[in-house]
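Just the one chain here, laid out as structure tokens, in the form predicted on its own.
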Amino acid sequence: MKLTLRVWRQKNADADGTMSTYEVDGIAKDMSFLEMLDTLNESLILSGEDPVAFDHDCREGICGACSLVINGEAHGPERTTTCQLHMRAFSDGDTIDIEPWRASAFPVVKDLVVDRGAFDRIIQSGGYITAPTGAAPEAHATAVPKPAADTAFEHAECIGCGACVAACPNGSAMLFTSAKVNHLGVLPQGAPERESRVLDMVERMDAEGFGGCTLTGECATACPKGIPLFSITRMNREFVRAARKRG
């Protein structure tokens, strides 16, 4: 396939950005995205230019760090991560628009790669709990109702990726804040730092700039592991009932 691609180049953080057009030909349909980027950065590096700067780790839609908007979709038009996405999805003559993350708490570090770290000041906050040290504790000791355990693995399968506040015209956290608080939050080794996790979570998402929530569900489509809306109707309600409690 041959196409062209409108990507997103700033040089740093305080430079203005603009859209630069590359042509990549050669493409097959069975390479992924970021391996058609690979190819794009290898005849960019050989006629001199600077490579396009995008992030990725993994490669197996596990770690989240891809993050890209693809013709004003993110992570592109299919529910997968960037990573995951094949050129198949696409068609021989296409122009491709990228983009990153836009969303005032995920600035610009160069090119199409934001900085997340208000991400990690949120789990920072009270994603964890709190557990002496020491060899780790039987796996039965501590009871978990079936009910309970599916809820936090469906909570946990969030990867990170940042795709919920891309997505969401306000840029709100709510889905990835609310998957971390409920993944702990219905636990029994969660359960003594309920409330004070839930009422620090969203006041430190809130400090950070992310935008407030209007139940409009753009997050939940764009989230590629399928983390459902309703995750931030129960964060609410465990929200204000840990509210109440505190005065």
Second form
Amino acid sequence: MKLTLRVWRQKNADADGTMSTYEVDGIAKDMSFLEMLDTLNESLILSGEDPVAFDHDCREGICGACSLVINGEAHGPERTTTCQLHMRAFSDGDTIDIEPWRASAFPVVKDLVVDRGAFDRIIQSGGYITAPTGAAPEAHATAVPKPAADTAFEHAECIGCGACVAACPNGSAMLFTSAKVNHLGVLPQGAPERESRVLDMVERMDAEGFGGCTLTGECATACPKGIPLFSITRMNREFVRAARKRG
Amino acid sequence: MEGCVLTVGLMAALDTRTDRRPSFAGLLWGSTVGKKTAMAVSGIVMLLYLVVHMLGNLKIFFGAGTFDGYAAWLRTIGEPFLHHEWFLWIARVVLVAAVVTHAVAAYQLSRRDIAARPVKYARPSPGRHPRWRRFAPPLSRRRRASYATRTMRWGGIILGLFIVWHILDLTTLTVNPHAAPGHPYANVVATFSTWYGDVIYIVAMLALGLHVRHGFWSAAQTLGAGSAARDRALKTTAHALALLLTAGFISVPVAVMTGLVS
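Write the structure block of the form predicted in complex with the partner chain for the protein whose form predicted on its own appears above.
Now the complete complex, all chains and molecules, led by this one.
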């Protein structure tokens, strides 16, 4: 496959960026999208140019490091992570636009790499449970009802990649925040901080400069892990409940 | 020394105390999530009013006597407990409070939303631009924000302007071509006998339908009433409300235009 790539190049956080055009040839349909970028970078290095910086780690869809907006869609045209997207989703001769996550809370570090530290700070503000350290507790010490376990697991699938923020027209982090609030909130282990968690995490989310939710549904459509839009509904309910009790 | 340690310990304990939060109202108005709650509640207040308003409007099909009589009766609700027109003024105060809350929250949240996403993507996502969608690869995910969702802000502004015109036209009669106090039937017919009166009204009612369609469902999510199991029922209700309100309101200018009401 021969492709034309239009890639966002930005030297550093303060520099102005621009879309640069590159031609890549010899791309196999079975290559992953990141392997295609590796091919581009090899040719850039050989010709003495600066390779394109992009985030990646596990390359098996579980770490949440990869973060590219491909043709205007977070993680590209399939419902998966960029690393699990394969070139067979494209055709020979295609022009592909590759951009970083766009949100003021996710400043560009270089090229396609953005700083997602805001997510870490949201987690720090309440995405934890209080548990004694030491030996692992007896697994059956706390009974977890099956529906609660299912709901918790559904929300625990979030890998914190930030596709929800990238896809949202308001740059909102509601889906990410609600995934963690619900994951821990429905479990008995998370019950002691149930109220303070949602209040603190929403406060942090707002302080980081993320936008509000207008329920466009773009986030849940982009989410590679299928966190449902109703996760946000559930967090809204939790927030009002906690505000009434004042955490 | 021991006292010093104790003081430090106490200070740390105070630092981590979580019972020093703002009031319930403060928590709501101070956060994006809570501000949406205020928008949802004020929106539902206005929506309930609109249903009653639309049903009341339909009295125009029973003739001038019935319609004018209904308008006069509205001023007597609650008598003798309430004085003449008091109920009407209470309703007006509640409605103005709802409109102001809704608009201020929308303005503040919109400014924040726009600031949170300052850079647009070079190629817009296919779902949001139907013209491009036709050329999207077959594997492309679909279902994106609907037209109603994307027009909430402009729709809201149109409705806000319409309310001003509507009050000047049929409440204060400032811009009404007939302007006869106490004769709402004749005033309504006069307004809808002008082409601009019909155009403004019909455009605004179409905007209302779109706004209610996304707004009702959205309010349900904001208030935490939505779920996968209940989604179909909520969406159907939103569609039905939007359709009934728009059709009900538009039936009046259409009836005047066709001569059914004159």
